[in-house]
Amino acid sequence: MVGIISYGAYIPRYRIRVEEIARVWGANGTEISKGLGVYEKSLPDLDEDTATISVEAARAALARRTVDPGEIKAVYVGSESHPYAVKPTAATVGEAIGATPVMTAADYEFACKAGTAAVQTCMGLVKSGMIPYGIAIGADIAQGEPGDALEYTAAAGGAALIIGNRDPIADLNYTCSYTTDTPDFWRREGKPFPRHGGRFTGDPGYFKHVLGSSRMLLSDLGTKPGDYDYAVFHQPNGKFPVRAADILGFSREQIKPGLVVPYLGNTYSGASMVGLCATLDIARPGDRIFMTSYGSGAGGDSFDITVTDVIDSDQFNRDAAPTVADMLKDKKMVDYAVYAKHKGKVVMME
């Protein structure tokens, strides 16, 4: 069986306030984030980037299970916002883990599935016999123009899977995707920031893939929302992925331990596998786990993931690396002058 041998994240200490967001612009922010279900979201520090924020949750996973680096013959990182426009950040990330020379490196691009995308290909490489294990990692500092609504809600972090299938902490028992082109977001070559179909952005965009994925599995499984203990969904705001459990039938309950996003704001890349990391955090043996990640232009997958023994056992430390809830406790809150300054919206002359 193909599972999660071990799991780490990565979220920046810094925060801004949605609220001071909105008071720059002249907004209000109470209603703003009412609307958006989100409170305040990360910005990397000055000397962080997708690259860095891959390489400490990579890193946070290898601390708690102890696999030799130089078996990971595959690093893939999704992401929406990599260093280079031409240079792989999978590279940087097997060289600073010790992976290298790896079989197979990659940088994936699906807007926020792109991580997901990446455990599916481990998943294939490791049931084929081709690879022990892989490292999937899905990462991003979010891009929102000044002003634009994605401004509010764009963040930075980051999750790493490492799959394998010798003793998985949990087990991947099953992936399908829903896959359309829905333009419902979008970054052109050489722009610094994204656009979106506004109204498109729910329907057709999130609701119809998510919706559409998450029936899939459930339907190809035989399986009902009752039978699982937990639930993720992508977590572009706080009401998204409400909505379509409870659309789907998943309970408010199932879905609170991952669903991460009014503190930390979306990740991208990031979003719905920081929210299983968070689950995975508190999971017993035994529970299962229902994920479904989206990614505008415009796709979702779907997992169906148990939880074994393995994660109670003396092969695995959850205590090795920080949990989301520490991270996300553990802050430092900023004004919007230096938010700008974090994010790059201010350049300074020489």
Second form
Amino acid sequence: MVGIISYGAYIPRYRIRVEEIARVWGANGTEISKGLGVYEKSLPDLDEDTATISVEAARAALARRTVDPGEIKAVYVGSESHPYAVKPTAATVGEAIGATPVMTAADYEFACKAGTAAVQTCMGLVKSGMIPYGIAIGADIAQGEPGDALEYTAAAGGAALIIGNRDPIADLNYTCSYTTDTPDFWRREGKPFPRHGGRFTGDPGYFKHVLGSSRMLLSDLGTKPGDYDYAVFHQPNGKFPVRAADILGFSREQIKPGLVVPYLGNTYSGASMVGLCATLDIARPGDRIFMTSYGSGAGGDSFDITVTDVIDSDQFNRDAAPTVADMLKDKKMVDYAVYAKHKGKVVMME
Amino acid sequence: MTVPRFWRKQQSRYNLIGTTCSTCGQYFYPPRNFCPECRRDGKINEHKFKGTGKVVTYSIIRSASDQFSLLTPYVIAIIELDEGCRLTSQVICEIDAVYIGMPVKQTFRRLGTDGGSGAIFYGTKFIPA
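Next, give the form predicted together with the partner chain, keeping in mind that what was shown is the form predicted on its own.
All chains and molecules follow, beginning with the one already shown.
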């Protein structure tokens, strides 16, 4: 069966507290932090971007399992912050993991769910027998305009999943999607920051599509939330995924391992996939995982995943790369001035 | 740096690919296509380095050229790879954390950009192992 052959995540070391951002804008940081359910967020180093994060995540996946890079015949990178408007991040990743030149590659964009769209593409290619392995990446150095609500959560990080059908560590049993044309969040061509519809991003955006996709999967498979050991939802803040889980009937215990947003922030295309990686970090053979991503614009991708015995076998070494929890602990706090420099918000004369 | 000049060494910069002389066992990075010891008896083969090594010596850069001024202060070090050859690279760590003999490993980072609209150059730097 098609499944996850290996996985890897990458989170930059730098963090800023939500309260520090609020201090600069004269807002009540404690209230904002509590309201969002987010306490700190990651930011990239000065020489990090979506391409470097994607490469590090892909290399972490390859460190955990011996896969001949020459057999990776597809590389897809989902992101809202590709370093180039025209020139694929996926080609850089392919070169940096030794998969070039006999491979197909493309960059995806579907707000925060471009990474899971890449997973679905790889699933199709593997299932049809066109490729032995594909790598799907979701990564971002998320943009948020200074002073905008997004600035409190927009973070940096990403995850890579190697998809194949030779002894996967987790079977991808089923996937389905729910998509409509909903302008809840967008970034126009050439503009540095996205705009959004405020509360409109909640009900007709996030909840309609996350619940729509999740309910479709449960209906299609005839499963109930209680049939799953873990659940991962897209996490733009700490409140939305908890509310979605409550509405669907998933418990707090089921979502706890994959809910990384309180101390990571929203890594946009990386968000649900980093949450899945955090869940795979602690999962045991036989565990069943439910995952739904969300991308503004808008759509949700749902997955039914079962962890196999291979995750504990000699074929796979979970300890060969840092866990999400390890990377969340390894951090360096910065103030807003350093954050502004790292995010390119300080404009230098050329 | 011009795009063609960087592109020619891209594989080497991305993946620490150098060369080794199977006659004398020396390793070279950047890659050499001729062994200075064995000369015509040398047999040069491509070699992908493991990517781990240690700091031989270092300097703290506090005043850099315009392109790197945002990075200051930063660490530039001579690193001896486990296979034995040495190269110069930035080590990404606090400037008071670096020391001679510090174990390091490779990481993938931006090396520079050709202005705001030119090409972005990626490659290998090092972080504490």
